[in-house]
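The chain below stands alone and is given as structure tokens, in the form predicted alone.
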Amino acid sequence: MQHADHYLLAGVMGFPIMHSRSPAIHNHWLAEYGLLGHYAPLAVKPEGLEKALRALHPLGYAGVNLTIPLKELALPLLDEIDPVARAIGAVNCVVVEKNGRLRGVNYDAFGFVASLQEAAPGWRADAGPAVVLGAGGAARAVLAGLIGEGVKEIRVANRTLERAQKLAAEFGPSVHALDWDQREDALSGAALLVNTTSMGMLGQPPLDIALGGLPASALVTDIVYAPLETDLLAQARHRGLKGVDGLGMLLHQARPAFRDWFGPMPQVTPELRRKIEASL
């Protein structure tokens, strides 16, 4: 039993931060180990963070998640960056250590590559080129995950060339950058194909993109999770191919923090998935 003075504490910043579901998440993991604690949504504006995340010792926090807007802005206010945050250029997770000092780790492009190997459990790296359509944030954890799987060619296609020609000078050789226009032509021989712009999000344009150019054993993933099926994903399906739901990056990217604060790795039941998709 645990000491009853030592209630474990946990949370997400973030503005707005009601509509997270990291607490829904991680307040499951807490009850399914027994564990006495909360995980809490904390409100903090950009101008407020560096206060916000030095008050978390002293207020007895094992850490925090990061979201919009203040996952880049965390970068030098914290006094230790792992070196995959760095490449991301971003940092979701907040370790707070028993000294006080605070550590920034990004566990998007883990949770990424364990929601592919959760949707198709014999996916590979080495099975053919990636196809990323955007270039922002989540393009960045899902080349740093993709690439530290190993995967040899990356294609990124972006509505402004340039932020495409910008990743594909920081992430490397395997990482080729292509103009929109080239979008469908990319998909020629590829082995995977992942969305992380805003289109076909809830209240945005759907995805303009003809998927006729894929091999039938390509893997079609969008890292939205609302609605849970894009159109991306329902002409994935009607063309046979096997699709992936951004929900299952959400809810891995989370196992490790969970495991950094409070110690056990917790595991993505049908249950949790059920619960989350319920309130989506």
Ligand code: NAP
The other form holds:
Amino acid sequence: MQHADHYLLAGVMGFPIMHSRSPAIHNHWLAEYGLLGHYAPLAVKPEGLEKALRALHPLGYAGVNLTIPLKELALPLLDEIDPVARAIGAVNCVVVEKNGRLRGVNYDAFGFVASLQEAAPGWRADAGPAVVLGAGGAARAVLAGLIGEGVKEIRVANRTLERAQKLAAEFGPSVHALDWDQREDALSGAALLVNTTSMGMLGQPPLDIALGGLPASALVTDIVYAPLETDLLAQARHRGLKGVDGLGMLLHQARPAFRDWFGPMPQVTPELRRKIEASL
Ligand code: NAP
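Return the structure block for the form predicted together with the ligand; the form predicted alone was the one displayed.
So here's everything in the complex, that chain up top.
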């Protein structure tokens, strides 16, 4: 935590970066707490990452978020990597210690679980199997979150089966890899469905899946947040299934980062959600 006797600084590094909603989220909280400071979008390319990270301490930065394409590249460049970030294989938040050491953490798993719990307060890890569609970076964070909560069976279906098998080998016996063609069979008896593929995003085709096999009590979550209601979530709504959109994950992952840099643990208020929704 930084002392409030100087201008507080943090930001998000990535390339491209101007689309990022993180500045709006963190600047909202700085203003809410009456803290003098700023959170900036920082256009950093992979070849400039190491120098940019090492400049944080001399410039007085409390830390930064990392986004595409830097999240994985930062791992060997930092002084310490938190075990969750190590398991996910990516860093989404860097904390600058007082002595200048750089600590890498990943709050995407926290964000996913916190969003789920906020949107569906009755959700329990022992409710039944989870189905995760996709095996990319976001899937790794979702698996870390679900396993951390104690979900006993996770069925991962991915277009490229080998990537799902790699996740099953890394994340342990609760994770089962399935072929993409098995994605609808996998819904049988499931308590939770999570889309972590990029299908359904603006500019991408919708996710091709029929939800008929899901029990009526199942939760459907999509981590895509632009658009806020994807075809998957619209289908869930038509079937009377509870849906959770991807904006909550984005908002909640920001909370512990703000706390690590500036002290207070901020909340996701309806006002903040409305503000970010309006910018999508
Ligand atoms: P990624 O590493 O590139 O992974 C993309 C995944 O989508 C892979 O599993 C890929 O399958 C699958 N996929 C892509 N095109 C497909 C198709 N035509 N049919 C079937 N599967 C397809 O991306 P990521 O970083 O995991 O991000 C995925 C999504 O999550 C993005 O939309 C991103 O915006 C969103 N996200 C949201 C949050 C949040 O806070 N809400 C956080 C992180 C990411 P293959 O392995 O076969 O290529």
